[in-house]
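First comes one chain, alone, set out as structure tokens in the form predicted on its own.
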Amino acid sequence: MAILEVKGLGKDFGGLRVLDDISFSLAEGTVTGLIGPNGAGKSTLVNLIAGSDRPTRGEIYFFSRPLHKLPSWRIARLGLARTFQITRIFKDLTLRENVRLAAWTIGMRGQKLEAEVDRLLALTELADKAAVLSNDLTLPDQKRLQLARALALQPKLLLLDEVMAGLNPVELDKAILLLNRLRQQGITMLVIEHLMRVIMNISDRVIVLHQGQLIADGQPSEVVGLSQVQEAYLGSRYVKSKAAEMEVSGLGGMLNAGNQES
């Protein structure tokens, strides 16, 4: 069953076309990686799905219900949560207060609320920092807190915008394990990520954007081998050289170094 359907989606900012005729659907319970070079339109696409911005053209459906005219808070209450590339947390609140507030917004109260906050802080390995002010967190911990807050909304679909950025190799391994556990719990995910190591380990499918257009959609191992994907990341002249052909076979390693804004 399709949990999300995007049909002919387009977005213009003034005279600049940022997204053009984007169409795809997400099957319930799957993890889809969303990749592409800087400026490809990845974060804009997530903003449109989550209701942070309105599309210029096209339609978005969540369990067959139209989303493209709803405000973000109503979309969140339907079961769609997201994290942000630039972390957005209440820095004058503790970690526990941040997660509690998110759970409270969906009507959770009393002992059930406190138990859920405990569970999510433990799940994201933040339990020992529950009383710490969020302003005092490292960037990786802020990203984990964003994830805990998003999970407190009990989402059916989770949109993750570079949740792995800034993590060291050990933290990356832990984050991959966490996302795989969420997949086992049946949470559908659309994950923006530059790190191909992450994409290859968690994704059932990969969608590639380039210059606002969808240029590839398929299984991870197939997508990274496509010439149009290699050219989007490495450039056509680089791909055509013999030296480049050797490097392209390790495209994941090349992209692993990319960790910039979408």
Given for the second form:
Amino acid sequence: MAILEVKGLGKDFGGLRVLDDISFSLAEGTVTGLIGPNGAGKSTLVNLIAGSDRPTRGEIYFFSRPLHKLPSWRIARLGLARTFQITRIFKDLTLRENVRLAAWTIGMRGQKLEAEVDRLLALTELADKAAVLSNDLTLPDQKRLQLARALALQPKLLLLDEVMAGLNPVELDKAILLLNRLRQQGITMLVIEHLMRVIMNISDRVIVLHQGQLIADGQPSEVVGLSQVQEAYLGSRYVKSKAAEMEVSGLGGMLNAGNQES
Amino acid sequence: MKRQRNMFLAACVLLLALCIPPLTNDYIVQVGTEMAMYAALAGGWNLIGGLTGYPSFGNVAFFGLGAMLAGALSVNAHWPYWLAAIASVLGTGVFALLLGLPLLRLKGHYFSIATLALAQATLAVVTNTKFLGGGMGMSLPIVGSPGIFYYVMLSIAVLSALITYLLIHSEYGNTLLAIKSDEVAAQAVGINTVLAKSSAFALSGLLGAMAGVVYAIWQSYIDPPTVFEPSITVLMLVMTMMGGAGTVAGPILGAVLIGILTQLAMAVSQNASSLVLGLGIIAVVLFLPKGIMGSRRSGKGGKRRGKNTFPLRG
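Take the protein just shown as the form predicted on its own and give its structure as the form predicted in complex with its partner chain.
What follows is the whole complex; the chain from before opens it.
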């Protein structure tokens, strides 16, 4: 069953067409990678789905329920949670209060609330910093805080906007492990990420945005081999010059290496 | 325990405040009543300006409307004053709630300017409404004694502090602080920000109206220019900033300090009092951007704003 359905979605900022005619659907329980070069419209797409911004054209359905007219707080309470590329935390509150507030808004109270917050802090390995004012946390911790806060909403669909940017290799491995654990719990995810190692590792499917349009959709290993995807990232001259060689090097080679790891 | 120590301090201050009328003269009681009034007003401002991060420049509208409405209902409609007072407070609360809905869509300086206009517009409407006394003002019956008004104002100030305390220690207060930190993120975790902000604005309005209602019967003569005086808002703001925005004790501390400073300056020269106020504002912005309470405390209730932000931006 499709948990999320996007139909003919478009967004203009003044005369600039940022997204045009985007249509796709996400199957429940799957992890979909969303990639594309800078400025492709990935974050805008996430903003539209989460209700932080309104689409100019098109429709969005979450469990067959139209989202494109709901305020974002209603969408969050329906079980569609997100993180932000540039961290947005409640800096006046402690880490624990940040997470607890999210669980509180969906109606948890008393012992159950505290137990859930404890569980989330343990899951994201933040328990030892629970009392720290979140403004004083390091960037990787703030990113994990955003994830914990999103999970506190008991999401059915999670939109992750570059949660792993800026992590070192060890932290990255941990983060991948965490996302795999979430997938096992049955949370559907749409993951924006530049790190192909992450995308290849956790995605069942990859969709590619380029200049506001969907240019590819398929298995991770298929998608990275497509010439239009390589063109989007590396330019057409690069692809032409490499076309003679059967073996794709550069980004393609790197991506294949990532694929073998998984 | 820190909390027990704070409770003890609060109890001591309250006890001291209760002792003022029997132990001092009418002049001190009068000054004390004014300080308590400003503590209540600053406490009300703190809810929207300090906790929620929406620096209102129009809170005097609630004070003025509360005073004029209560006066009109009692003088022109011949209601008993207690009934007029309750109706006026509730009416002003609804007024704040309804106007909060459009106004709180604005942010930062835009919100400040819009609320400034709100106060001026309310003044204009009240001045031109015959039922509300018009430009003439109105005289209320002289009742009570200075001591009574002191105690009533004091209880409003205590109520104001109590509301702030309860808010800060509740998830609703955390909701307001979350809105202050990042409204987009607050919505993303399912917070109905419109409702939260408007209710904070309404609470702020209720406290302002309470002070206004008591002010009207205390002064026994009120007219629109006096009760809608923009400097009343400025005082609320400066007192809260000086004491520490977003804290429980901040507005009270600010009201008492500014009150004492003004009286000392008055003793030197009548005109010097506004000079002292002006210097006070400059000093707060320069040396205590987080206020007296804010500079001392870290964590909840204290560390409210970024290191380099101008205080009025909340």
